[in-house]
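Next up: a single chain in structure tokens, the form predicted on its own.
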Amino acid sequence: MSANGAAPAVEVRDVSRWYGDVVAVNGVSFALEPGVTSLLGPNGAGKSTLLHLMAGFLRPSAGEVRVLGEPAFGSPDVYRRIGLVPEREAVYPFLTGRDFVLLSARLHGLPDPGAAADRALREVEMTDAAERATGGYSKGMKQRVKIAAGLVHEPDVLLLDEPFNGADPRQRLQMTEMLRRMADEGRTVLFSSHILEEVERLGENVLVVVAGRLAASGDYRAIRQLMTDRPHSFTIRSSDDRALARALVVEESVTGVDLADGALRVRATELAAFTTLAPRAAQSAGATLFELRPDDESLESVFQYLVRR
């Protein structure tokens, strides 16, 4: 249950899905509510296969997928309320983007499929160009039509598989405040991406599953700092590196100082405290702090971490 007792937007209880002796999901568990959420892994980690699941594609061969309280496979009241953006190229080239966007919105039987069509592509910015036909769009109109298309019903929750393929810097930015808005009217998105400043700018609630397995969840910063079995790396700079280091090197819990390229490298066991021990030990130097940065406190350090350990 969520904070406020009622069921959460999405529920995945032990969930298993494996083809023959192929295991895809092995015994994952987690909760959505309302918000953006990141699903994050290496190709092959079970990613897309999670997406189906919760969008009632596929039974799972084991546990429980629940969507807005009911079971996803086999509910046809569960996937009115649901929008799925496969990441396969799944237009059809001889349809316009607006046909293809209307066909979604027959199928789901709205009752003004036609302005429902128009109000999905605008929202995606592709209004201009929706009297084409999608075999001559680029990577990322194929993307952005395939978005209306999936929110054309206007789904409670949304599901996206790789939506940033494709996209330029300018169809990012607006692809993120559109699904930060969709947040904030109270709906659920949760997207699988591999460009990891994306999933760091836009949710900070991240799902990393690695081989099948959820290795991880919750925010990606939350999850660093619970890394205790290796140290924190810093870059500093400073007036005077030599003596810094010096003072630095008889601290207990750094654990290596290295000069080099005009800056110091410095690991250190605990990063909140370090970022207070560093100003004190400049002090102490005569030095003066120019920039203390973290190297590794970046969702891709995360990510690689975890798929190693």
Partner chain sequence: MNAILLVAAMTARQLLGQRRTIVVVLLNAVPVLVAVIVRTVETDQSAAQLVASPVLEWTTLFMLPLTALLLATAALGGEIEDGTAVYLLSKPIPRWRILAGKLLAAWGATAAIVLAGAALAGAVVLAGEGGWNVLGGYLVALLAGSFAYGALFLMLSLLTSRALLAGVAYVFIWESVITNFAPGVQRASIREYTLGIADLASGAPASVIDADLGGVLSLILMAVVSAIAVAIAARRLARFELSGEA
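Coords for the form predicted in complex with its partner chain, given the form predicted on its own:
No partner chains or extra molecules come along with it, only the chain itself.
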């Protein structure tokens, strides 16, 4: 249950899914609340299987998947509140973009499907190309028209499988803004992506799946803080790197110091403690700090750490 007592938007409880002898997802549990969450993992980690389980297109071999309190599998009514954007590029090539989104609006039984389709197409900036057959669309255009079809009924939960595939940088930016806006409106947005830049831009909440298991979930910066077995790495530039290195190496929380390529690289056990320690050490060494940059606080570093474990 969430803080207000309502069921989580998406609840995955002890879920496993296997195909014959192959275990694709193994004992995964998490709950999603409104906001943007990214689903990350290397190829074959089980991301698509998890998304398909949440979208009601796979039955769990064990455990339970509920969306807005309803079982995800075998409940077509749940699609009134779920929007799904599949990874596969195929759309109906003989339909125009508008007809494709209109079909989705009509199948949802919306009272004014035409207006809903036009609004969704505006949302993804596809109004100008809406009257062209989707068969002639670029990969990025197909992606956007698929998103328009997925959000035409203004769902509470939007599940997107690799939505940034094929989109150019401007389209990616526009898409991230749109997804963030949807999250700000109180919707639950979950998307899988390989493009960590976009993931980082969209928000902090991640689910990291490795070899079918949930390796980590939550704010990736908090996840990084919990990786006590991985010292934090910093690059420092100062007026006297050598003196500063001497001052730092004696500190208990500093586990390594390297002087190379005109910069000082330091490994420390605690991020917060080091940010106060470094200026103090510089002062005692008589050096002026020009730059203090954490090297491995990015999502990519966190992801790499989790995947290599």
